[in-house]
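Below you'll find only one chain, the form predicted on its own, shown as structure tokens.
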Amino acid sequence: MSELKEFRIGDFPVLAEQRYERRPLSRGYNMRTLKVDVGSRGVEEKPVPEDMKKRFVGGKGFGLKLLWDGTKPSTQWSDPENEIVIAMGPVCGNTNYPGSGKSLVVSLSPMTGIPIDSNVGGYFGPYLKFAGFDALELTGKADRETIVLVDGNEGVVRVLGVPEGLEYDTHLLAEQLTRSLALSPDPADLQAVAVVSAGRGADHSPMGLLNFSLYDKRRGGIRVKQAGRGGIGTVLRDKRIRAVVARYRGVEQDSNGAADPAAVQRIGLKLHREIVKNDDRQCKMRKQGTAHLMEVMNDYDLLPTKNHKYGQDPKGPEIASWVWEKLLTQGKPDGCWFGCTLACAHAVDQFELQTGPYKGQKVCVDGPEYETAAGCGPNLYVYDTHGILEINFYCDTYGIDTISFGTMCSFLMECWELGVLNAERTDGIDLSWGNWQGAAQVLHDMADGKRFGVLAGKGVKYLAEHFAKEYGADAQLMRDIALHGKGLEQSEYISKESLAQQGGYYLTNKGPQHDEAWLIFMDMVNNRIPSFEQKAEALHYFPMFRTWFGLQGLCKLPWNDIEPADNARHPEPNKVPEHVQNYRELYTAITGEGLSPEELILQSERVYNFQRLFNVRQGHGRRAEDRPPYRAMGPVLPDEYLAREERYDKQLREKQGLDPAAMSLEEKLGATRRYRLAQYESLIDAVFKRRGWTADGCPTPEHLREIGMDLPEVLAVAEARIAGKI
């Protein structure tokens, strides 16, 4: 890393104070928020009255009501006040049960026009809530370049001017505001320092993320962690804030201030021994992360190849689980927050980069997840480690967010193979399919402002409209393999060959991202859901459950990512029961209020169909927003039906009684289609029918009451939706 300019506290211009009162949390909750308009810079402290706590719960709840409370329906995503609200759950924060220290953070989104929320580890969440707050709203538009000071052992929020010489980039910014605003040198002062920022990218894409920080003693540096999805960390950058930065000194095992504090460690250890015993024969989250699943999705022809084309290719094995494994640094508790065992935050220490300005220099490269292994690496038909490395690794400091660049990307490849681009339209970019340096020229590209660089960070909604307009473009072909829902583009899972895994991306609130259902083995490969109603069922289940978490602060990996030895013994292994009785446990255990799962289910019930109607109220929320493009849904083009010939006229037979030995291939692309569509219309029509909503997607008042989500405010915008008044 080069040399970077050093700053001590007093070079940091104090543009406003505001002392509060030090006190510990009760029960997982400081019943108390705080909120900083960096346009006036006035700090306010609220109340957390009881209704809220009761309905809303905490995390993903606290920051809809309050993002609610402070927009309006005209309110756009770049009003001043639009805000972004980081929020903790109760269960947040203790540190014996693996998996407990997500923030998730709320803001109407760039990419969408409505409610964003992502699910984020690192330091700051925890530090936030032990300093004194159940969630941080950021509000206004400062006049100048700001950063925003939590310190929870001096008891005051500082709002700071940024000094000359400030870095943007976040593996340089995160690193300069760690020692400069850590009491002391001390390892310990430095990990008590937290940071939230961007990076330059998000300056000219709608697409940015926020990079939580946390400090890593063992390496001496700086890790992030990505609140990646829907564009937060653009609003972030209008607002003109650098970062904000909670500061806290002090963990200890019941900072949490549990009711039963025994009982959390009891409940954690039966955990850790778990992950100790089965990791290894399981998922290997240990040593591989979320990386375990790519041979895997090639295997079943669920890995995205080719802007989700394809789901499988013989080049696989090359960027296989075990590949990575040998790169990721090994033998670190890698975790993101203290105390969890399964520590899949790995990282490639000492990663030489090849392009862009930090050319030569070695770096720590935070990942890959995943998400961003299959969309930055098969789906760019990338099979180069080195290449997935350097673009996440430019995706995470520039601060955009992996998963929509890679599937922005694979279009603008597949657009690139159709003729609709050249080098003379992408700036004399080559975007040949594989070539990840032409993919890692478009990133830099757009953290630096250019033209087709900030073209390409409109994401795969505008671009298919762009193209049609300004390169005569086939219209209806780029909105098929526009791979979006909402205007937030899909994650990195064919969901071609699963009507539930289509319903469980785009009948989302906030479109297609994995972390509200993942249905594709339970429907394709075991077949355990057949009828519109158990998949209507799979579909209300699993997204109330997942989003539980992001009430509570937890993460859901060691929900199923690691399982009890026996769980395939009970009649619903999907559900991990064993788990579900632990969480059920915790919670009580913490706040020590009883949890039936009848009641964890409400919990979130409440609050999905309440982040619905904020849809609505928004002018959304209507069932033609819920329609996924084509791609995703079935074979576009005839390569990719030859690609699944036998299975494709299987279904014509089997399904349609048809014979396929008797149609050409586009009758059967056309019959294929149209018998698709229609059955994804069949599964809204059913989901809608158990969520209690419209046929239009609206919750019901009668639903409303009943789950308790009964506010005026919210009835209100629901009965104005069904007369037609919105």
Second form
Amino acid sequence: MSELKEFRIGDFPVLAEQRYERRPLSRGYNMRTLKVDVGSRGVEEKPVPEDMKKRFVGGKGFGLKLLWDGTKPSTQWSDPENEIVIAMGPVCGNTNYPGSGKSLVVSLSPMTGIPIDSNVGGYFGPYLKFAGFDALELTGKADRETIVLVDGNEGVVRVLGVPEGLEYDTHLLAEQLTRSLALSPDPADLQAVAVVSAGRGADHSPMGLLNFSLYDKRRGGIRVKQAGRGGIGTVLRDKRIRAVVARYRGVEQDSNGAADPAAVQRIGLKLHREIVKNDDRQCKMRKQGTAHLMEVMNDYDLLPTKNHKYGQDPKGPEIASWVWEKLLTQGKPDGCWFGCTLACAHAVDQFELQTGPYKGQKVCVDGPEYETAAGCGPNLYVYDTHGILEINFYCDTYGIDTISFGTMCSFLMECWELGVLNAERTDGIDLSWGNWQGAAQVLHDMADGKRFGVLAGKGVKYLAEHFAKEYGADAQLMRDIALHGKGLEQSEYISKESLAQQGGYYLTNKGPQHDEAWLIFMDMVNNRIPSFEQKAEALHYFPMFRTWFGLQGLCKLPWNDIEPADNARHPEPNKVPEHVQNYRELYTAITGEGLSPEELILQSERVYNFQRLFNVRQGHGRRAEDRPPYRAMGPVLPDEYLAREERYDKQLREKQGLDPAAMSLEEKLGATRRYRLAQYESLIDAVFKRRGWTADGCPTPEHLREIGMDLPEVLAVAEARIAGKI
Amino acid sequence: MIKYLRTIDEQCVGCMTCAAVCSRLYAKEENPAKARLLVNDLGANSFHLVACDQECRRCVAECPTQAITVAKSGVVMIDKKLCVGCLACVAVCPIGAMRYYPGEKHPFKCVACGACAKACPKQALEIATKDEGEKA
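Next block, the form predicted together with its partner chain, ref. the form predicted on its own:
All chains and molecules follow, beginning with the one already shown.
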């Protein structure tokens, strides 16, 4: 890395400052949140009422509640009153149970116009919590570049100006801020600083992300984890916030104020031991991270290839897990919070960049995780690990979501193949399949806010309409192959052959994202949920169960990327019942409150329905918005059908009673399409019914009362939608 | 050179003097559960003594805050000021020599101080040295 300009704390002009009373956490809660208006430079402490704790629990629940209160039905993402809320949850910050350091970030999304939520590691959330707050609301728009600093040891919040020469791109900015704002160069003081930042790409594209840093003592530098989805980095930069920094030294086993610290130790140690014993025989997360999935997905025809057109390619083994294992630095405890022995946050060190402004420099690349390796790899027909890593690095440092970027770029490449795009329209960038340098150039242009990158960075929803309107592309074809829901690009599994997974992606509150439900194996491979009712039950249980991680400040991965050795013997192995029991015990050990399996789901259900009604309040949340583009449901193009002709012909015979031999290819495509579209509508009916929603996807007042989300303002939104008033 | 506590199971009679001395010294109370070494009663007057061999260092590699380091003497030490009490070290220890007491913030282990060896009436414990990589 080149020499970075060094700053001292005094180089950052103090624009506003407010001291607060420090007090210890009790049972996982501070019962207080912090609001910073960067426009007025006002700093406000807000108490958490008991009713808010009861109904919204924490984390994403608190985030959505505060965002609802801080915005109006008419609020657009770029309005000053839009907020970024970073909230943690009661379990967050314990150092014993793996995966307990997550922050949940919510905002009105530049991509969808509705609330987005993103789950991210790094030290910021726990430090903010130990500093004394259960959530941080950032609102307003600054009149100059601004930094917000929360110092948990001193008990002060400062709004700072930005000195000349402070970097924008995260790998430099977060390093600079960590070194400048640490109390000393002692590694323990460097580790006490956590930075949230975006990058230049987030200035110019709605798919901007937030990087959450952690100082890695062994590498002697910062690492970053991403709140990737939905453009929250773009909101940060729109507010002219360069970074948000938390400083806290003194993390201890009981910093979270658990009701029963010994029980937290016991439950955590049990999982540590399970991981140490089983991980090598199961997912190898400690060596490969989520990249362990690569060849599995390729083998099962699920690895997105050429814009999700195919799920498999003979080149798959070139980017298999064993290839990544050799590239990822081994033998380091790569957790994104203390005490995570699953340690999946791996990195490639001393990686020499071949393109862009940092060409020739050696950097640390955080990742790749599965979604990045798949979306920026085979989905672009890139099987060159260097290319994937280069895109991974630049997306992170520019503050661009790798999932949206991968899905957007694969759409561009397919448009290139179809002749919709050419060198004239891309400002000379060759977007042939596999040309990672072309993809990287799009990314550099996005960061610079110039040339083709400005258009490309708008995302596939916009691009599909634009290409139809401006370039005369077939509008239906563009809609079919632009993989997004509600404006958010789909994440990276092939959902075509699993109706349940189509629902898992698109019957979601925020758009097609992999954190609500992953039902492909249950549905397609193991055929455990054949009926609509069974699929609907799965699309109730799993999104609700997985929402719970977001209420608590937990990571999903230690739930089922490690399993007890005897898990398969349980009648419902997909739920990993022993781990569900761990979570209930952990919640009780920290909060002191009992939690039945039913109440666990209810906690999520309240917040899930609240989020749905938040969408409704913003003028969305309708059935029509929950429909996938057809590429996510079935074969769009003739060659796509022919590549799996045997499978599709068999389905025509067995599911529709048709004779494919007597049909033209066009007829077969049409019949398949009609059948699958109808199946999806039946799925929506079953799922909405199970969730207690109307046929148009609005939670009913009766259901809201039943689950305890019957706040007057929430009921009013449901009643207004059902009455046709919004 | 690595300094370590050598254990000689055949000479142990299970009197627990070592555990008493150790826990008094480090935990200020006589409680075998807080001793930095462990006396396992195998039955039939047979005992197995467990103390850190100071050599495998899996805990050193696993510690997320680098609170566990190797001193010049070769002894693996825990810096309580840096320890966050995650107990990952306890989980990776292959012989159960890294211990913790429920509800206490930090794990603990034998630091080869020799207090137990001096007190042992049967010479079942002694402070010894070994070269890096040499099996005791």
